[in-house]
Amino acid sequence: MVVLPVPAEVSVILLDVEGTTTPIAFVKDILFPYIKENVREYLQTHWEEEECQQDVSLLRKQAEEDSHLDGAVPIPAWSGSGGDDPQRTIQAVVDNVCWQMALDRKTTALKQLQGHMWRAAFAAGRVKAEFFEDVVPAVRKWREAGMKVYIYSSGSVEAQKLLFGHSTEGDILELVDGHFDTKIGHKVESESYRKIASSIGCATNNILFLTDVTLEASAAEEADVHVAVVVRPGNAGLTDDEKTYYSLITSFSELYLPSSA
């Protein structure tokens, strides 16, 4: 088994979550199939919600902005008088959710009313976080050595918490110092990864980076934050430059740390 030697000023171990923690399968096969086979019946159990309503309310501004887009789907307004059926606007935001999602749009009106979905989902136990099997014990060994274990996903952090909090291993939470998303700044952008030792505080090479994404291991580089790429099943392969530049691990068992020998 290949051994990665942790630097020993390394306090801090910052954790990407897809193709890192969690399968990019878990996302694309579950998440987001979740979200098409139930977005009608979400909104038909929740529509006279305010919560649901401002998300068809920023759904239906977004679909305004997008009106010159080839294939856009309009939302009529809904009046929401006692004759007034709703189903026609339903059926514009279920057609509307669908045309943005098979474009792999990221716009916050589509996040938002996922999140909402996902959180009643995960609620429910209707669906459950995925993470590979070497994750958790991983996670659990850092903290007993003293380290602390934080979270820098693109998915908001409303929704790493849901991921964290309703798993197939339980509510594991509780293993995680904090949370960022890209309120601090974009995965593959330097400053990034100051802001986030700041908020932190501590020094950015106290920190040790885990990604499966070559572009945001070489912006946290640039930061002076330590990096592993991380080889999972299903993740984007890597050029030979890559696998010669980068550390490489396929497990986080393969982390070694010198305070625990």
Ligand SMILES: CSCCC(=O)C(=O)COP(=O)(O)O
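Numbering follows the first chain given and starts at 1. All values reported here derive from a predicted model rather than from experimental measurement. Compared with the form predicted in complex with the named molecule:
- Look at the two-part rigid motion between the two forms: E133 and Q114 go with different halves.
Let's compare: the form predicted alone is above, so bring in the form predicted in complex with the named molecule.
Lone chain follows.
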């Protein structure tokens, strides 16, 4: 078996979700279709609620920033007054969400709405999150060895908590010391990793980041974070240069903690 020693200075393991802890297929075939199939009904049902209006405002702001992009869908303002028909705005939000999802965009606005929509599906037991079988045993072992374990995903913190709270392994939220999402910055920007270290209260070189995306690994490395690229069934392929350059693991069990020997 391949063994990747964890540097002695590492005390925090930072985990990506999609493609690292969780199959991409679960996200693409279960979570995302749920949004596309239910977004219109969700908006119709929750339109008058404060949370839904905040989500729409954030999407509208994002749409303004995206106006220069090919195919971007603007979201007209809605006065909220009785005479104003919300259906035109709802249609625009549906089109905007579908456009963003077709491009697999990771905007905070899209991810916030998705997190709110998944809440009902997880709470009703209609969806349970999938984790690769090596994930839970490895995380338990790391924590027993004194490591802290944090999550950093483009999925909102609320969505992350839904996944870890309602998984096929049961409620595994207690295995996580904390969560980060794009509110701290995008995963392809090195500054995000400096902010995460500062928020945890450690140096960047105390962190080992596990991700399937080399652009994220590169950004983390630029901030002096240790990285390993996770190769899982269904993940995007890596170039020969990437395979040579990065430390690769196919299972969390391949990480070796000298302190737990």
